[in-house]
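Below, in structure tokens: the form predicted on its own, a single chain.
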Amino acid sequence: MTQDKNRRVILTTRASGLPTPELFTIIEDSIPTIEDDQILLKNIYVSADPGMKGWISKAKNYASVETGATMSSFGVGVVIKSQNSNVNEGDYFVGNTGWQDYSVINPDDPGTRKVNPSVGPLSTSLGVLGHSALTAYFGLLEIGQPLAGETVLVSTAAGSVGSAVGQIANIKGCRTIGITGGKEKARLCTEEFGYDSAIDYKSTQDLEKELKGASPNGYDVYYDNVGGRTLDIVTGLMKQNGRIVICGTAATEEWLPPPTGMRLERQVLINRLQIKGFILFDFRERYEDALSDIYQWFNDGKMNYREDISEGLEKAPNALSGLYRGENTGRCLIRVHPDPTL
């Protein structure tokens, strides 16, 4: 790429099924311009979420990508001009960045944010530092309202949003229990994670026997970011008011047509139970709250965290691609650019 372009991975093709690397192509045009406010980010990392599946997929959904536009994404960059007098060039920015070299930002819109690199490594303002750690404060703590003693399950419990929740339940006094897809991914919970155990569904004929042996008196919690079967096989282990946060739908590959399953009110009915979702966004006033919490623990050493760093803007169509496949450990990740911070 030269100096005066900028690479943007569009959308081509809407998802049928788990998004592969053939939905998107890379295209070349001018760096954008800025107007009054607005600041220009040299994008240094972007992510690759699990929740895309559902941005370009053809059914409804809270986001979505249109065919030909640059893919969201969420992305951390460094100011390169600014047009607002809030901000100086080298500022450090997170916000909507999309998949591409160059992004203009209005440093006031929700969710936008100034990063402080002092506090942890810049690739962590999306992830342990960030949205990933946010998204797993706001559920557990919002929605899942653990106390101490309770028991907490979650599912990916090795992911960046897994991995966080099961620390901050620990930190909230909670017993753990993760599920999660691989022995490595297993021992990442409990010796990295701080899971009280995990259990590897890949590795179990009988995942219901085995959460029930796990926690032979039910759950408090299930922090859900998969759905499907798994979710069938829970709600019927739940105690009494019992606590269902949905985050995420990873187990279906596609909503249409809606897939069918287990009837779950009976079992809702009976013990009390309640089931919410959430999108982060919900939360966007609350972030630097938030923030202060995670910070806190993340210099206390509470929270522990990995990542899966590609290399180059042409490898996040592919890094999506596996995240689906389960072939990440820890937050995905593109890097775009070099990072001055290293």
Second form
2 protein chains.
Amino acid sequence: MTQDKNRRVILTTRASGLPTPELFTIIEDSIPTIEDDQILLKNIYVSADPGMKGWISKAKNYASVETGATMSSFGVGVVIKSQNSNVNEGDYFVGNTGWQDYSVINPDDPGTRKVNPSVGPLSTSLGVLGHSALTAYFGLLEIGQPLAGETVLVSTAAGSVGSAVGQIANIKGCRTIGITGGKEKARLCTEEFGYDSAIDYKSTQDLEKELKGASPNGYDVYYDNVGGRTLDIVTGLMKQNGRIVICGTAATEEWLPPPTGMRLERQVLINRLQIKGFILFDFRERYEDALSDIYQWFNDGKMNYREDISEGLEKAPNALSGLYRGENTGRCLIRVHPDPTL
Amino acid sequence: MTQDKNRRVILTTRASGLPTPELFTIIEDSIPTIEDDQILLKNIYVSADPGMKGWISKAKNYASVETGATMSSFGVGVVIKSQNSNVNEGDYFVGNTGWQDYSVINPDDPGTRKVNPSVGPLSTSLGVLGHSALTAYFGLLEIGQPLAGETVLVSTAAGSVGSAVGQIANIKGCRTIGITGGKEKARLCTEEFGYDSAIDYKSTQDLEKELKGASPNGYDVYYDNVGGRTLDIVTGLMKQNGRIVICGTAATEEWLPPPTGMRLERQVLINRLQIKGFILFDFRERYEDALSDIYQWFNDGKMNYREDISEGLEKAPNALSGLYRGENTGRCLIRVHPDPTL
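The form predicted on its own done, now the form predicted in complex with another copy of the chain:
Entire complex below, previous chain first.
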């Protein structure tokens, strides 16, 4: 692609259910200009994240994309212009690029960071060496606080966050059980991501029974990416003083009107459970410390991963809607420009 | 009462709803004998507690009373026989006496403690100088962890636990809002228990609106003794990083079949809330430390209280069922024998 235009994927309509490609359109305008201290990225990969459902929903959220604005997204790109004395052209940076060809970035913004492409493929800076692993790291270790020997249950266990949770829990000496959708993903869980066992929720008639069978004494930590009926069931299977990390709510398509479920407070009381919500951004001042652990584990071969890369910016809306149908295996990325490191 | 028999209130049928007097019967047998290290208490006050609903329910609980057994209960009595070298006849002790005239107690059991009747009336050793205040103390300070200047919301705000929560929150420099049932209890909240404002849920058509009005910026801590619909509403009104202490579930009459409510995980996620269950017994090794704080506050006139004392052991089942109809004001006790300190 040699072009002097910037294509941007714009949110045209807020979602009242799962994201569909029709909510977005692509427009083209000129490549933006930078000011003092800023850099211009030529984006190489941008991402499609389960949390985006919330960002574009009609229901109130922690982060929101306005209609008419470029869709927010993590991305990694190469610096093609710099007015920041600490950044050179040719450097690679991760930041909130949005779904577009080129992005103006303030390198000092929290969560923005320079990428060393020698640690792993550039794409992993958005996944197993980036946000997915960071989400797993802080959610599991800071909120879930598992102890060696404890049993950790993970939903969307083969996904980019879930697979990192399972592997970090293993590294910390925990027993790990995964819940995933499909036989191939269940196989990945045990063969690639080190889970002690995996439950394919799509092929079971009785998830509660399967979960009891996988850990008859219950669960110490539940890292939850889905919420919904699975959360209700698992809450009843937690051990005393168990901790539930609420990282995502993928199982609920629509929050308006408010959906109902089982009342959980009695189980919470009887078993002294903790249910705690978690958003990665709150830990952005500590990303570098976490990444030094994650790089080490990656170099030691303890952090396997899968990626699912769509080709071309225009594929981003489709990639996003596919996420909620469970079509992807691993980190869902969109390649916007050719990866010069490959 | 001069008798050489021991009357005991026995659970005859497990509850499948709120406790009713018909679940219990009184039997009479001989005064029990003690063994080495034990003491025999002549009980003066025993209690009726909201948590008893769970103890006698058909649904699984953290504590359970078997049918045919003496109903469990806190109680305070005078030592009339001692085979423990550290305990003298005439000492006063709090322990798990059960609903009966006389109880065999092991003074070293966790949660059992000697009472100094000079600090306050003997009855307060089960309330504002005992379990009610201890429940408030640990639930608020250890689970809720309020900071000075934060806003603390309390349900059953005029009750024995709730009124202690409100006052301890005040002592810690918090703004306090109470939810209670009835105008007289709302008056007590603000005039006796120091709440900045009180909401009478029985006289409002729109609890959510009232709660928003009482604290437009939301709540930092919710000390919840009721669960149910109120919990659902409050969860949506919590500030970021808010903490919900689950201390009781009085609003739900029956847990089998499991009742439904609003799904809460999205609010938990967006606002990084913590919902955590709490049972006082878990802190029993630390009662004495807490009581030294509580005695100090009591002596300083910062711990007001109300008591609702029924006369005679046979009134215990009625007192318990009255609790759930909100008939009592303050700590619900049953006087089993005359109080020699009055």
